[in-house]
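In structure tokens, one chain follows: the form predicted on its own.
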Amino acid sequence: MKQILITVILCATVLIALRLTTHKPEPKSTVIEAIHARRSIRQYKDIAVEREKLEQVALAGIAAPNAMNRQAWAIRIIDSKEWIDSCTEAFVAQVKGTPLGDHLLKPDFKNMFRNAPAVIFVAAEPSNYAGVDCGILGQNMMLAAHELGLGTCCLGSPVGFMNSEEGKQFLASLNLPEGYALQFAIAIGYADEQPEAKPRDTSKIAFVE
């Protein structure tokens, strides 16, 4: 009886080992799949984003290629509700009654970053390559966020506000390197919508013979 029990245990152990070695993990999405699946998100759940994920997104950003590897960029991450609310209050006072305010200040408006719980600011040392370098960096971050189950939206209007008299205190709080200028902001959080893809004009692509 004892010998039979030992044999059964050995057989079970071998079967489990075989199952573990032959099990293949679910394949992750490819870069191309992620590019086509990602959407700009303008509605977010009221859930804080883990700082570990925000750090992963930022690290993916600075892995981007850049001119002469100067890395003349700066990333500032804000996940403080107090900071976002205070900045939003000043922004609303500035744009209320203007076309921009009419566009943004809707009944579901919570903050100037599309109601996202966090925002990433991207700045750069002015140069002929700043726009290209930061554009690649930004796309890296938005694709990384998608891979981590987060939504993003690239924003331009916060830059104009931050460079205004009303926004200068918030710009100063980012503690950017001297001479650096904001390029754009990225709203980031857990998506509360699933927008459809918009058509792309494939005629913009052409081979030159």
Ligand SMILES: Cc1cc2nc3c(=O)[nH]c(=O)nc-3n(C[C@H](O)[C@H](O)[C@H](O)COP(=O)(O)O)c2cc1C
Given for the second form:
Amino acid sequence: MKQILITVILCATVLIALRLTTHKPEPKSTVIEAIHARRSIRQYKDIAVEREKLEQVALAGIAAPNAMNRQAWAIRIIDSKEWIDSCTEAFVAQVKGTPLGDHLLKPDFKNMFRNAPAVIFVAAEPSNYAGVDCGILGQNMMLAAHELGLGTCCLGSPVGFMNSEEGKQFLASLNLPEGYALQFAIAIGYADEQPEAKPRDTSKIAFVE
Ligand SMILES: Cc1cc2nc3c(=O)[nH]c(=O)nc-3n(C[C@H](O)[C@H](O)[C@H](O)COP(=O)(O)O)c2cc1C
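Take the protein just shown as the form predicted on its own and give its structure as the form predicted in complex with the named molecule.
Okay, now the whole complex, with that chain kicking things off.
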């Protein structure tokens, strides 16, 4: 009788242990958390970003999926205050008195890269899908930066300036491969604001039956 009881208890213990191991709670998905917690940051602390972190961010960028693994992109990282300030000076001279200038040149304006201490430029080869590849690369970099405690803001507005007469010397200094076109910039640094999430329109998503 005692032996039967021990056998039953042992079997029950094994079954419970098996159930516990096969029904583990869902692991926390840090990627999904990061996707939802990321915000565009437009105010940054006056703290330089460590080059190791910038490099980690760039490496996360080029780990992105890309068409036929052509890697038809180029990344240029600027963390020189002199470069950022001198580019900003030329930009301000161009936009002062225009609607864009009125929108950007507020009292808290520090530089044209949404006041960030560093900026990452992304350029694409003129080939099919290279723009898509760069977009995915950009999101990889912004999520990696988020995980490293950095804020970012994807910026399209500097592209027009960099391609203009006043901006072309700054574009040239990026030393992009022949024919590559600047797609966007990513402002990056330690966030000095915590903006609320901007609402998303979930009606954009539909299952097709
Ligand atoms: C291609 C692209 C270009 C953008 N250009 C600018 C820009 O020039 N200036 C800016 O402040 N934000 C820019 N943004 C950031 C968007 O305004 C921002 O992602 C959007 O308002 C949603 O806010 P969230 O990123 O905080 O979710 C750009 C974003 C993308 C993807």
